[in-house]
Structures are given as structure tokens and as C-alpha cells.
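Here's a solo chain for you in C-alpha cells, the form predicted alone.
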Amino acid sequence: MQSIQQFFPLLTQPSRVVITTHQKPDADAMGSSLALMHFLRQLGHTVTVISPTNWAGWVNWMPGTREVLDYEKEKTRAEEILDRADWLFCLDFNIFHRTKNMTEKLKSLSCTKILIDHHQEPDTASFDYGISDTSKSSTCEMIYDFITEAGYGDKINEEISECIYAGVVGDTGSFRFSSAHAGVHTLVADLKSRGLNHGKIHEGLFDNFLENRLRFIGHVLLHRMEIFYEYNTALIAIPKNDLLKYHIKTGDTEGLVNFPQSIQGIKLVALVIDRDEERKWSFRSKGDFDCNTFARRYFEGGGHYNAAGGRSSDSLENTVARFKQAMKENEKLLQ
């Protein structure tokens, strides 16, 4: 994979460009590809963002959300613009299978492939260029890096500066993770200066949801959340009917995971959902407990050091005795 900076000169040459993202994307995943959209658009490209799922309707209220595509609704029409691309830009993930369905599509196709991403343990081997840099916040904290580096920051508008921010704060925590280092705080401050007006993004990201979701989260944290205080460890298993009686939908559990971390004294958070094809696992951690290494050691996952994710096959009963057992084999760790 040749660097990111070996492909700036090409911005110049107009071309068809997908952009692509992992399924079920969040605020950083959304926000990170239409920044993208909107900047090489005034650079003249063809630019269309495809998305291997469908998304939250809480992001819908990003400028361009409503001209993405969802592969699996439109999946002849997107693949059709995927065969015509010159380049294939592929944010917020680093290994094809994240994107679920599109997989195999992502993998045939001849045209150029550049990654922009923060995970660990990049496949660089797919990608022509890129960067993969786990230092960084956000992958939209990337895009906004390279608009600037690129030589092109004149290009940040309102549209770029509203997703770009979206995404910096929902995977910061709102700055509260430490991965909100000194630059993020400069990048906001250079959005601020362009007349971003941050309140609205908060209202999109954190007061856009129905009822059913507040009482829905009442009734897991009150009837599905066990502690272990000999562990450090907070545990939510959410069964398929919950999901069913408080009609949750996409994106209706995000920032769920983080309530347990509010305890005192607990080290671990792990949740877990029943859908339909699989168990989805999150996992939030504070200090030193790789969650990271946990997940793809025990889950099939990975993600950061503090926050990953994982998946398993098995039934929901079998995957949390797994989670149990799991924790007691890193009792050390998590003292």
C-alpha cells in the first residue's frame, strides 16, 4: 500500500469515485464519507457513497445522507456504479469483511483502492494507497487531515465542517475519550472559526430519537445488567424480544454500552444483542484492558485499545457463558 500522499496529485484528474463504509455505519463512518463526497465533488469528480446496510435514522440529518445508496436494498444499481469506478475509497474499516455483503463485490473489483482508517491490524494488501493511523480520534478527524494536507482547505464549507464534526464527537465520546488529543481540539477550533455551529450536531447526534428508546434503555439497565465486582465487569445481554417489544431499529442501542462505565470501580462493560443472524458484541474498557486483544481473542472482533467489537454465531445463553468464562481467564487483568 503506498502512502496517502503519494495519491494527492491524482485529485487533480477527475474520476468516478465510490465511497464505501462498514456496515451499519455510525456517526464517524457516515460523517467521514460524506465529508469526502462533498469535498471531491468541488474538485469535479463523480462521487457516490454506498453503504453495505442500512444506517440510524438519527444521522439522516447529515447534508447528502438522503443520495446514499444502501447495497442491500439497491444492490444492482450499486453494483453497477462500483464496476464503473475509477476509485474506491474505503473509510472507518481496513479488511473487506466488515462490509458484510459486499465482501466479495469489494474484493473483484480492478479499479484503484484507497483506505483511510484508525483500527488496528490493517489488511494493507488490499489497498493501493492509504493511510491506517490508530492515533488519530476519528476517521473523520482523517478526512478533515486530508482536505488540509492535500492543499485544499479553503474547500472546507459548512456541509464538510457539519460531518466531519459528527463524527469527531461521537467517537470521542464528546471528547471524552483520550482520544481526544490536542489536535481534535484544534481541528474544532478551525471548524469554529469557519462558523460551524456545533449545538445543532448535538442536537442531530444525542435528541433525535422516539420514546421507545429511552424506555427501552431503562428496562435494560434496570433488567439486564449484571455486575461483578470481583471482576470490575458490567454485563448487558439483550434477547431478541426486547428488541421486538420497544421496536428498536438501527442505531437505537448506540452509546448503550457506555452507561456501565459510569459505575464506580468498573474496568470492563460488554454488551451483547440477539440478532437475528448472530450475536453483536460491544466492548468498553478504562486503563489498561486491551479490548482490542479480548475481542478478536475470544469473539471474532477487534477494533481500538478501549473499545471494540466482536460477533458470534453461537446462541445468545452459549455466547454469555462464553463471556463468563472469558472473564474469569482475565481476572488479573482486570484488577
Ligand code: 5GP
Second form
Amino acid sequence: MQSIQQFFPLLTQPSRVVITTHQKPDADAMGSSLALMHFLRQLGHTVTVISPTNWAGWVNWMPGTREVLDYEKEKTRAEEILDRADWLFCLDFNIFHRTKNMTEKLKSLSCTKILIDHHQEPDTASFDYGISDTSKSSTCEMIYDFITEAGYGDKINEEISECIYAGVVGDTGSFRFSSAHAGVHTLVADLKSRGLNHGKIHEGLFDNFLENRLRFIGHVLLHRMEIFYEYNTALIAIPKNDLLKYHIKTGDTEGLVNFPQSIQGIKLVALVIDRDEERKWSFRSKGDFDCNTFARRYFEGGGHYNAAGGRSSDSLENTVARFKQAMKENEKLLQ
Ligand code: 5GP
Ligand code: MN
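Next block: the form predicted together with ligand 5GP, after the form predicted alone:
Expanding to the full complex; the earlier chain stays at the top.
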């Protein structure tokens, strides 16, 4: 993989561009994709954002979301556009299998592939150009760097600012994680000086759910949360029936994993949701417990040091039992 700086000179050649991201895109995935779309269009490129799957309804306020193609819903059209693309940008993921059903199609493309991502262990051999930097707070921060370092800072307009800010807020837990380094605050100061209305973005991200989701959270915290004080660990396991009963949709469970972190002394939070195709894990930690290693070792996953995800094909009951065993094996690290 050549450096992203080596790609900059190509930006002046109008091209057909596809931008894609991981399945079930969150604020950073969608925000970075849309910010890059709005930027590249100003340079005269033809740009389509393709999401491998659907996304949370609360992402729809982001400028440009209505134009995004859902690969699972519009496969034929999406594949035609992919076949014609000169460039494929892969944002906020670093290995093709994180695009689920799109994986084989992406692998088969012969166009120029560019990676911009902040997760660990990138599959750099699959990309022509790119940057992989785990010290970055978010892929949105990296898009900001991409635009400014390529010499196009003047192109950062209201739409781009809103998308970038949303991803930064999403991935830094509203500026609380250690990934919110000084440069992140400088970036925000720059966006503010360009006129960003940050309150609007917080409303879009956090005040944009329906009543059922809040009732669901109440139910889950009361009935589905277990605290293991001897391991400083909280576990939430959500059976499929709960999702059906409360009409839970994509994105409604976002943020749920953060609630147990408000309990004094909790070091690790694990959330597992019984989805149709798999049991999906989210892990969050404080301090020196490495969620990335834990997720990789026990649940075919990965991510960052203090936030990672994983999966299991086993039943909810069995995957919970496996977690409890893993927790015990990690007793020393959880003290
Ligand atoms: P979340 O718990 O919010 O779904 O994910 C937390 C972090 O871990 C995100 O940065 C996400 O991209 C990453 N992640 C989630 N699931 C997986 C997975 O199955 N594999 C890998 N490698 N990373 C994941
Ligand atoms: Mn991200």
C-alpha cells in the first residue's frame, strides 16, 4: 500500500468514485463517507456512497444520507456502479469481510482501492493507497486531515463540517475517550470558526429516537444486566424476544453498552445481542483492559483498545457461558 500523500496528485483527475464503509454504518462511518463525498464532488468527481447494509434511522439527518445506496436493497444498481468505478474508497474498516455480503464483490474489483481507517491490524495488501492510524480519534478526523493536507482546506463547507463533527463526537464518546487528543479539539475549533452549529449535531445524534427505545433501555437495565463485582465487569445479554417486543430497529441499541460504565469501579462492559444471523458482542473498557485482544481471542472480533466488537454463531446461552469463562480467565487483568 502506497501512502495517502502519494494519492493526492491524482485528485485533480475527474474520476468515477465509490465510497464504502463497514456494515451497519455508525456516525463515524457514515459521517466520513458523506464528508468525503461532498468534498470530492467539489473537485468534479462523480461520487456514489454505497453502504453494505441498512443503517440507523437517526443517521438520516446527515446531509447526503438520502442518496446513499443500500447494497442489500439495491444490489444490481450498486454492482453496476462498482463495476464502472475508477476508485474505491474504504472508510472506517480495514478488511473486506467487515462489509458482509459485499466482501466478494469488493475483492473482485480491479479499480484503485484507497484505505482511510483507524482500526488495528489493517489488511494493507488489499489496498493501493491509504492511511491506517490507530492514534486517530475517528475516520472523520482522518478525512479532515486528508482534505487539509491535500491543500483543499477552503472546501470544508457546512455539510462537510457537520458530517465530520458527527463522527468525531460519535467515536470519542462526546470527547471523553483518551482518543480525544489535543488535535481533535483544534479540529473542532476550526469547524466552529467556520460556522458549525454543534448543538444541532448533538440533537441529531442523541435526541432522535422514539419512545419505544427508551422503554427498552429501562427494561434491559432492570432485567438483563448482571454485575460481577469480583471481576469489575458488567454483562448485558439481550434475547431476540426483547427486540421484537419493543420493536427495536437498527441503531436503537447504539449507546446501550455505555450505561453500565456509570457504575463505580466497572472496568469491562460486555453487551451481547441475539441477532438473526449471529450473536453480536460489544465490549467497552476503562484503563488497561484491552478489548481488542479480548474480542479477537474469544469472539472472532476486534476494534480498539477500549472499544471492540465480536460475534458468535452459538446460542445466546452458550455464548454468555463462554463469556463468563473468559471473564474468569482474565481475572488478573480485570483487577
Ligand atoms: P461497536 O461495539 O460499537 O459495534 O464496535 C466497537 C468498535 O469495534 C468499532 O470501532 C467497530 O468498528 C469495532 N468492531 C465491532 N465489531 C467488530 C468485529 O466483529 N470485528 C472487528 N475487527 N471490529 C469490530
Ligand atoms: Mn470509527
